[in-house]
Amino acid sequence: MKSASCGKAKKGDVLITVSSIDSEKVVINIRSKVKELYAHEIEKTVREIVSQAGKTNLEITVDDYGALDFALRARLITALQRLQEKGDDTDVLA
């Protein structure tokens, strides 16, 4: 299984995980202290950015410390980029 990261475990950052796994979907793990509220937001974010660059078989971890959407939007798209890099063919986002 191949795996890409991209941001920092810290305030103001999100740090995403992008895993390709054998399943035909795409998994997401939320964590956040403040998952109650934004975890919707985060997840269709997530699932848009997904869904534009076509891919699944993913499972996507986002440890969250309260970054904005921005930020969530360029870590995911740069660890799919580097996921990607490490023998996926496809483009991301081209």
The other form holds:
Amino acid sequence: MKSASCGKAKKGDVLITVSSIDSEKVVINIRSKVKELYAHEIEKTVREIVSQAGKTNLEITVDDYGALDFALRARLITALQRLQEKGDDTDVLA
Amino acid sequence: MFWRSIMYVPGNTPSMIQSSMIYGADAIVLDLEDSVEENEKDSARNLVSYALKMLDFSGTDVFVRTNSVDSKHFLKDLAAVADTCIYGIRVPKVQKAEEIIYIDQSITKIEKELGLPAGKIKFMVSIESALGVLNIKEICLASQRLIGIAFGAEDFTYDMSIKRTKEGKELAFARSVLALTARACGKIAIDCVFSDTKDSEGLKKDCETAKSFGMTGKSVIHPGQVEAVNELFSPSVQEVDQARRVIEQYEKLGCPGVFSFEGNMVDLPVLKKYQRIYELYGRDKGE
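Return one more block: the form predicted together with its partner chain, after the form predicted on its own shown previously.
Time for the whole complex; same chain goes first.
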């Protein structure tokens, strides 16, 4: 199973880990102190970006430390690009 | 276009980027170069790109410091930020006019590819080596798109194998030549950072030295330095008041070529100095 990550476990940032899986699903795990308030928005953004990139077969873990939307998007895109560099052949939108 | 303080912001730290516009710096530089580790260049590039597209930087001019033109990152950095709200890019470690031409051509190419207005993206460069200092005139004259020259003292002293001191005597020639040449070529001249963020008196002296050389502003590495740099690169209340009164007298007399004000002769060069001061005052008032 290939995986890649981006971001840091620091205030205002988000650590994203993406792993390829054997299922045609996108499994999203969210860990955040503000999960009750923002988990829905985080998942919506993650699914939007993954969909734009045409990706499936992924498990995505979001460790949120209070990141704003721009950081979440940038970190996820980078993690997907890094996964692609490891052998995933799907283009990732930047 | 008048930047007293230009504040560096690390390009891979979301919390610093999202608050960078609140400290009163005239401009900020989102940094993709020295503050970003080599294996994080991709993440910083994406982070800065998304920040520029999604955050509100209104009221602060934004530059992005790319990696140097001889790095594998330069064109990727440029491409990531070209179609955003940036005022321009700042390219480090420039040494020769050929690099300026390459930067200009690269920007021109990407403006065409993205359908951006020709000349939209400006650029500044940093001179950080002995060779760069010797070539400043050729560098300044190599592109109309180049708006300013900044001085990088840490790399310069490394290149010269000399110790950097707070007094900065070892930098005097380079700073003076840089400011003089930039002014002669119609470019702005931005002084190096003052690295000791806790030494406010040292910062003040360093600003006064830079100003005396003809620098138009100063790079800043900490939000706590912004207010002092803005103040020290601004005219005093008395200077602004005098400028206003001189200009009023000039207009009252029907704009003569030369006139007397409080016993002193005011001719065109002197008048221009007062007009420049008044222009800056107007900017501060948001006019």
